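Below sits a lone chain in structure tokens, taken as the form predicted alone.
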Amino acid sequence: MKKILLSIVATLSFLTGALFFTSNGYAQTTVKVASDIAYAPFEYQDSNQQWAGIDVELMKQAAKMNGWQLEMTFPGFDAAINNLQAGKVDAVIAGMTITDARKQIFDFSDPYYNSAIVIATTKQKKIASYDALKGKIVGVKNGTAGQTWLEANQSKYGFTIKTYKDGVAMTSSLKAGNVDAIMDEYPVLSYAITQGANLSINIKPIPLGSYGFAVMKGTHPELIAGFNKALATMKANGDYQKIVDKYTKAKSSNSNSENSFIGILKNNWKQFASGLLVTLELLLLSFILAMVIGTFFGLAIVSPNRVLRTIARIYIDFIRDVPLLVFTIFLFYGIPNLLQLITGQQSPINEFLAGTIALTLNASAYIAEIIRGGVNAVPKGQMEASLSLGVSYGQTMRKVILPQALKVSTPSLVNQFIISLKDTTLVSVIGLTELLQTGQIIVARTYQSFIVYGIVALIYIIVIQTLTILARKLERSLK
């Protein structure tokens, strides 16, 4: 009996090893792929919101090819470089070039384009020459091979650097003249012109480079062969230059009804209409987490128990200490970096639940202090009557004192939900599609950020204002 059990449990071994393995060795195995957010023609999000772009659609062709089960997000060039630091993806496509630096990091596939990095200006502002550049304010996407290349010449023509997260915030500060030019790949700023964009190039291109898929050096070498051996066959078969010419040599995409505020809404809303039902959700989960914390360390720090004091006091310092931005991106990049150096595991985390846990804890060392001072603002009298009259401490601050310490803090209370509420366009940065990197997204096809960032500001203020009227309404009530 012992013996057909083993052969058995042999067999569906076995069985099952061949439906998750084809005849590579490594389908059907889940891929995690990171790229930018706003890097046409490599990647964007088209009119009809779908991730589009040659680095797209090279990846997913050989993922098709290799039999694997790709997940593509698009957190942002700096975010996808740190998620695949941190173990939170397998691997990153967003025209990174492939650079000496970068090899003593990543390992790299063979080069899939080749590039050149060019100066670019408003048409009303036109550059012909380097030179000309001397006393200019020249912007780069931060970690970027044009940003190397600035540094190495800023001496030698003289002007100044200023770096960007990524293409829609550099192209929108040249529109709005906070820079006299920007440096980006020859192919993304001439699709942007293409686009409709308010660009010049009057400068010959500099020869860049190539881009390549990476990974962790030493990590996923299946990857980077299956990767090497899609592409090669693209190359053979004419389909790897039919999707370069598809975005290389694509017209406008831009309807008129884009151009428009009326336009842009009437063809976006569903997307703003997610981001803001994302931007909502962290806010009431973050907020009656933080309440309930920031509740028990409010009432700990007016305790008579001095251990208790210590401690909250150590809580909310702390907390109050590390800027928001500081700490969110710690928590969902800096630990999991260290978890995976120290277990070789990839972090749980993902971006809605470090956002959360960031806001939570952010507002609720703020919430103690509006609680510790709604306790203080109730007469000590009721509490030294209440413990004369038998009460424990503990039921007189649940019944007694804490039901007036949150009527007294309501004003209070409200005004850091709404807080809150600003502070979740923070969270962007680790790459949640909230309401602000919604925008950011339509601005990356649209090229339209003023009015698409004006729509969102609306938003905000109608949800705030909202909030506003609900607020004194509720205080007239507790008055």
Given for the second form:
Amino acid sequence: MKKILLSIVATLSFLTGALFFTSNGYAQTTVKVASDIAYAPFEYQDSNQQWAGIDVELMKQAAKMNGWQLEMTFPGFDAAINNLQAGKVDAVIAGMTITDARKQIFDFSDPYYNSAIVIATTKQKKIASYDALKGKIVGVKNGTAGQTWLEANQSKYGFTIKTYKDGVAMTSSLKAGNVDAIMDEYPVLSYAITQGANLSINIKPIPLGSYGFAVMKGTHPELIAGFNKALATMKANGDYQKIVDKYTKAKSSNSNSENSFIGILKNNWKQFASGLLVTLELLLLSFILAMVIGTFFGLAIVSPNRVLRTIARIYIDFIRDVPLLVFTIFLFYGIPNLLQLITGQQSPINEFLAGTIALTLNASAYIAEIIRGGVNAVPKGQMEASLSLGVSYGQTMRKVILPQALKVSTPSLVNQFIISLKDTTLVSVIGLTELLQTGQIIVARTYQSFIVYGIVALIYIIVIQTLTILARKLERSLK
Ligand code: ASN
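Previous: the form predicted alone; requested now: the form predicted together with ligand ASN:
Full assembly next; the chain just shown is listed first.
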């Protein structure tokens, strides 16, 4: 028991240490910038798995000119804004429209690209006026200027709004017929059309403003000044125009080789492999920690000590009451926000750490229940006999009961391991590039949702089937 307690304390202090390290552990000159995930021609992953686009190149050039060490992340527009507000990044560049409402919250650079929002449909379902949207469902990305416009004009035109977390989810939904139309920025939709997406624009765009590089209001004036200076230089020396032309005049980059199962697999196997690696790392680390914590609470709940039993019950019930997805989002966005309120300092927590903590705590509650069941399955007489021989409770538990309980619990533990593996997909919401998020990034470039998600599912099937076969073998050998 003492050892288990010690390892829990060690684990928790490691996690807390890591949390504080990630909050303060970067050098001054590093500039963290978040961006959208699927927003070509401004940001997207090209077929060499490199992040490319107008925003990416402008940002890289600006960083170079200012001597900043640039760290760019691409979690999606809504998540990028959340990350900025939670202090996880210093700035956002994501084709972000400068609006009056946003100016209350953010400081913007000089405008760098003129844009307008517009409605698109598939080629089969043309919509030629805003009045024709009556009774229709319009998809839009959460947190965007387009969403604000739709909400303000919903009652006027009589459509329903459906929101999505990124452009991939939105266009896939249009393709599948779940929405009749989508709203996004004109340059983005027209670029997608040149890349062969089944989209059609038959309506006049609405200008809302230009794009700007943004920081939280009152923070980082040096970044805004540095960006503005670099932008002015790039406009003067022609670099700006070169970057814009490179992306807006580009021919289809979606090579034919990426239209088939084999082609997608051949071009992206490295990316799938590294996504799978992150998934497995997350799974193994969180499951080992969950076994330690779960065993502790499982033993606590069968212990003769009432206080221990009550604490364990509260812990298990509390963890099981909160959905894992909510828990993950709460940890990643909620806790740093709370720390910021208390300490007045930005205290971001890294995605992998947040994902690991969420998965660990979640699995630990179920493991505790499994261990409890295992201990209860061992005949009571064994404990009584051992105690009457003068062996202590702790020793009996460790040497006699627990080994048998673990044996009885093995099938359920294996089952929990597989559930935990599948649960890792949930942490893709915070932008952790595990296997599912990897698939989403590839779909963002190729628009091949059927093939890419098919491959992702296939990888899970292979991994889980392998585990199941191994588990059956293990069970048989235990018998
Ligand atoms: N143009 C969007 C906005 O300003 C941002 C985006 O979708 N990346 O709200």
